[in-house]
Amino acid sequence: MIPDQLTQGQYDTVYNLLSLVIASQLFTALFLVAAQNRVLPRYRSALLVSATVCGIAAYHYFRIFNSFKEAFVTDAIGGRGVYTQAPGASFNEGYRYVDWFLTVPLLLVELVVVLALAKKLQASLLARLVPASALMIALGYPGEIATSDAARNVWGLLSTIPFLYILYVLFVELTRSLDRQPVAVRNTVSKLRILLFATWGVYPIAYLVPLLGIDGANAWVGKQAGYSFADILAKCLYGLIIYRIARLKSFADDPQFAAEEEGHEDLQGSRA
């Protein structure tokens, strides 16, 4: 539930975190677009999808940020005091779920694309993962806005089923794909499996914060912090690792491209 009031420290924490996420998503998207020519054409679509994910997230965090500022106001001079819910306004948690409904399937798409698996396997993976991701988000939202712990538990449990299925399929397929990847890429792909578990695991933890004995505003602020950090890791850091994989695979696929890129980097270094 959204708290009736926030202390100055709680308000500043959420305000600054939302601002951090906006900056992280926006500039990661710009970097990924600018870096298109640093990988071979066959991998550029993965970078474009990743940039799209970060761009969508930046847009929705702008909406979340504005919703937050409108929902909590203070009468204190200079804005230093207790913040209470403004009459007729409320924080819209739906923006976050709309963002996830769009970006989580795209996160799965960019991973499948950058691994350059066989077309038949790509189609099979996406046919399984994309509907599961949509179901996971759709089942999680009713629990997010539920007014009772019982309802939150039920919807959270239902949402966990497709969540675990997605992680299982990804871990199995990423493990199987290691032998088909260039040697230089295998270590990065292997680490990506751990990143998926680590970052995606933050979401259910943040979802459960209100049920962990943390009360009122502290629980709500903790949940917002968890979701914010998870979105930075699962979109920005994830996107940069996708870029790293695309670059390493480009070098492995085309030695001439690798030599040209390394020469370009050497030239840049000498100018610096």
The other form holds:
There are 2 protein chains.
Amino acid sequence: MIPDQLTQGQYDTVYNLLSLVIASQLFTALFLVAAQNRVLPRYRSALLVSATVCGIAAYHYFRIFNSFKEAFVTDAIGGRGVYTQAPGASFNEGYRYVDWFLTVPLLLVELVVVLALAKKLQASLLARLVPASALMIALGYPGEIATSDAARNVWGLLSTIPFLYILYVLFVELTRSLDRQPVAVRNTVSKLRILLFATWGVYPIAYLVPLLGIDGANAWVGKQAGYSFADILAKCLYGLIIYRIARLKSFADDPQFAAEEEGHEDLQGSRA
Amino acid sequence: MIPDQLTQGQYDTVYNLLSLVIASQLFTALFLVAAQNRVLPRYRSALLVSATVCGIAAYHYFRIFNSFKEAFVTDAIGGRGVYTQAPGASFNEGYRYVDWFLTVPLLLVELVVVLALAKKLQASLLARLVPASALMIALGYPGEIATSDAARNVWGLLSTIPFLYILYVLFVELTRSLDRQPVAVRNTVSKLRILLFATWGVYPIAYLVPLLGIDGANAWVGKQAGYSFADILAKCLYGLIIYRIARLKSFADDPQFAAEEEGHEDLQGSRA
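Can you swap the form predicted alone for the form predicted together with a further copy of the same chain?
Next comes the full complex, this chain leading.
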């Protein structure tokens, strides 16, 4: 539920957080597009998908930001006031689900594509991860807009089933196929999976907040902050780690490319 | 007919669906432009046309979204209200027809161009498919804005004639010229045609809804949902399958390009 009123500080906090997310997503997207030539052609698709994810998130945060701005009004002057809900407008939490419905499957595509696994294995992983993640989001939405706790519980529980399945595929099945990756890549993929697990964990916690009876403006501001930071970590940082994996794999595949791209002091020293 | 009032849930559903379509079309268009170098130059025209289709659709969905927002008002506070038609504004369904008039012929151009058929055959297919598809949309429009069922019936029937002709060209004539395509391309083209048939089928069904006497807000929301998902599948997914065909054909044409683009484990293993 949206709080009936916000203090100036609470309003400004949400306002600035939403703007922080826009800046993070937009410029991660632009960076990933501009960095195409920093990896071998075979890894550029993974970078493009990562850029697309951050671009889609930037678009939705523009929408969320505007929706928030329209949903609250104040008649105070000079930033020392109380904000109340604007008549004829409401804060649209649904944008988040629309965003996740598109971006969460794509986040799994990034991960699978950048590993350049055997074709059959890649096809099999994608054929299971993409539908499972879309299902996870689709099952969460009716619970989010439900007015009763019971409905929230049931949809939340149903949504957890595909989530656990995704974790199983990533932590059990994928592990088996990491043996042939260079050590640095294997370690980075492990970090990426932990990031995924830790950030995706924020969403069900935020989902459960209303069930815990925590309410009021502070809880709501906390929920918006949780979603905002989770979205930055799960999309921007995640996309940059994908970029790191693509770099490492490019260097491992092509020593000539590595020499051109890596100008570190230690390497220069050894060449002299 | 536009319903006299919408519940908050119905209003939000349409609002979020229209935004989902904007995000899908806009970022598919950007992805297809950014992915130009992932196919050989000879297939880039097809990608550009696909990107153009999604870009045009994104533009029209911005219009549709704004038209929807202006057409309904509420004086409720905090997203718990009823939306009624705004005086002085109406939801403009005509945007969809303007969009289709431009994009539907282009969707057929994508398909023919990406196959890189013999020049004469390509010219002959385009000379028939493009006018037929423009005619199909132009004949549907008077029926859509007609107030009588009889007029809707007659225009709908007339519009079906070019639709059947397009299906004949795609499923009979085109099949004959697929023999010389690589097997993977032939299979993907078959999937694409089924997607085209299945998604284009949604439009006449939505067109017929008023004739079936199904009315009221839920039917109207259902129709908007049907158009939205059909447009995502018929343009975004369709464009991505065109991209897939362009990749497959690029790899078949140029093994060197395939080696650079495909870094899959199994291929790397066989090279070592």
